[in-house]
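Next up is one chain by itself, shown in structure tokens, the form predicted on its own.
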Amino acid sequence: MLTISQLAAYAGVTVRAVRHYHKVGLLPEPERDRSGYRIYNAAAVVRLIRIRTLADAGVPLARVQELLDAGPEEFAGGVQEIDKDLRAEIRRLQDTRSRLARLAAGEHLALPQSVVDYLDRLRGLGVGERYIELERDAWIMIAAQVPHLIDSVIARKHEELDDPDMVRLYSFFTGEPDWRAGDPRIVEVADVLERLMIRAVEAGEVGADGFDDQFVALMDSTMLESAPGAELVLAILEERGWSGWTRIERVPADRLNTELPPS
């Protein structure tokens, strides 16, 4: 006959573990001797070793009991089911690790890879980090609003970067400008934007965009608050009859055939 310490030593577990198995009902508590000590037999050693073996194999304690009492076929089926659950958990943890690794770059937080690649392309054009952050935050909101459209939207943005006017537009954002009224670059930016807007209208690329009006208003206000000179550029465009920033709301017909200064 064995004491609880001896039982634990034979099975390779701690006394605390034995008491826990008693508490959760995996290991029946034996009768006590005249001195009040629990006395264990060989059957308890065998059961405890089986419990430890299953637990070490990754079997949840909640499932150990059913496996201990199962027949050969039920035991095999139970182990396969647990293995399936463990493999699913491993895949989940691997995905989590991959996401954590991507988060080290910062921009992968809440952004798909296609957007990250686009931001990297902007960096390649010399766009400053201040504006990269502004674009990133906007794309985070867009990706959350229309996740099913983001890849196609980004593909179109890549195509737009083949337009010299678009490249010219981003060339204004390579540093940390503090544009004020009277800065000639304000008018030049407005001219470049208007050429891009005219081409978008003529190509039929304005209209339904998948965004609700409140979201469009949020994007507009974010741009006006964050981008130096944006309010001044917008004022010039409104003087020319345009309305809208994130979404073109009004198109001045008399401007569609206007010859604007070349880039």
Contents of the next structure:
2 protein chains.
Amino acid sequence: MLTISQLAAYAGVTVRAVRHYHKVGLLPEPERDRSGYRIYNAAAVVRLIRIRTLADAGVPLARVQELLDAGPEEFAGGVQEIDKDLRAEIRRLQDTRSRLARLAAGEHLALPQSVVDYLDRLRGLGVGERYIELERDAWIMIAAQVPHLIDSVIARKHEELDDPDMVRLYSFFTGEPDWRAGDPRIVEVADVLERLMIRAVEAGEVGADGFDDQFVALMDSTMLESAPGAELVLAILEERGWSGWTRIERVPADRLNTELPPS
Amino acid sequence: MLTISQLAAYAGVTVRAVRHYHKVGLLPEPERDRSGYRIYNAAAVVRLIRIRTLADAGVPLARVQELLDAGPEEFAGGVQEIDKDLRAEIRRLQDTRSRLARLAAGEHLALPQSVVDYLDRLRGLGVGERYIELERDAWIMIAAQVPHLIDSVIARKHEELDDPDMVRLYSFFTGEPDWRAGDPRIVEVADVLERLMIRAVEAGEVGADGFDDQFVALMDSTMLESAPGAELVLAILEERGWSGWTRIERVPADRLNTELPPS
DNA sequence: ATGGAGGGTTGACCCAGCGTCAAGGTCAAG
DNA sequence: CTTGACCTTGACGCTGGGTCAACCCTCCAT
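In place of the form predicted on its own, the structure of the form predicted together with the DNA is requested.
The next block holds the full complex; its first chain is the one shown before.
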């Protein structure tokens, strides 16, 4: 007759594991001696070894139960199913690995390559790092929101950058984004922006963009929070009958100055 | 400004996950509105997306923290280390798979092929299934106890089976193992056994066997528990100056009937 | 008989990464 | 005013045990 530690030693497991198997019902609780110690026989050793063999083979404890009591057919079936799970888990980890590799290669977190290229183009235009970070954060959100559209959206952005006015616009953003009211650049930026907007409207490029209204509002509020100058530019443009930032719209004349957009 | 569920939706995570990230300090707790609701801004969306990106890539949350705040070099280093962990985990699962495959192929739990073959040979001799199970359980314990010796032990057993007396011995075990006192086969078995023992002693095959005493006692007690006839056979053999079962020994004449082995 | 060593016992907290109630407060709309 | 959707904190569950804590039992030497 064996004590729990002897049993555990014979089966090559820890005492704690044996008690755990008792608790989950894998190994029946044996008799106790008069002092309360569990006393085991060889049958327990055998059962415990079989449990260990299955558990070491990757069988979840919950399934060890069924497999131990199963006939050869159910046993084979169960083993196959467990192998299927293992294969799936391995594939999952391999997917994870390749994602991790892409992530390390791209070196820009949560951004597809096309966006990284676009940001590099902005850098090439002399745009300051602080503005780049603002853009980057916006693109992170856009990429998360509409991952299937991101490449086409970026393509359109590249086309827009072929317009000299757009290049001129970005050339304003070389320093820190802390413009104050009265900065002469603000009106200049508004002028350039208005020209761009007019051209966009004429080209019929204004309309459904695939984003929902809330998301557009979120993007706008981010810009306004991060760049104080943006608010001033927006104010000028609103006087001239434009509203929006992420998504530009012509405001009908009769609504001007009567219904302000929620800030 | 966003509620927690809007934030979660933008980042593609669950509300519960967001709160979890707050608890573990990955995402700073934002301001609350007057009713206690958390209110988020776009910066939180961006940070949450970056957290998700890393977490989805298999980075443990504890490490996401460092990676988010790390420069490009530490980032690359951290990613490499995580990849190493992933590779190790994949290899572990693959090992598990092959073990599982061997287990399914062997179809006999916790037994090496050599033992399965040996049991098949016994079956071929007409030994009953119940006895086979007794043998099998004993071999499970032996294989667990001395896995490195199991093949040589089995080889010796095969040699023993070349002895016609051993075949004769096993030929007794074709039915149920519930022999009662008075069964004439008991004496016959004892006779055969004694002849085998004598020959083993003469061949010098008795002695150190690589098992410890406790283990031998355990094996003996199993046999005695499972097969009532074994006890009777043992009694006869003890009268004739033998002791042990798993490990046979000549008892010196002066100890006969004075010191019985503990049952 | 007594003290210490070295077993044993139950119970409870710990790890990751949340899912899932529970029990109640808030908000917007009809 | 009610309803239903959403928010809050808190706590338990899952896997497979590891690691104390606090106390009991047995054996051996003194």
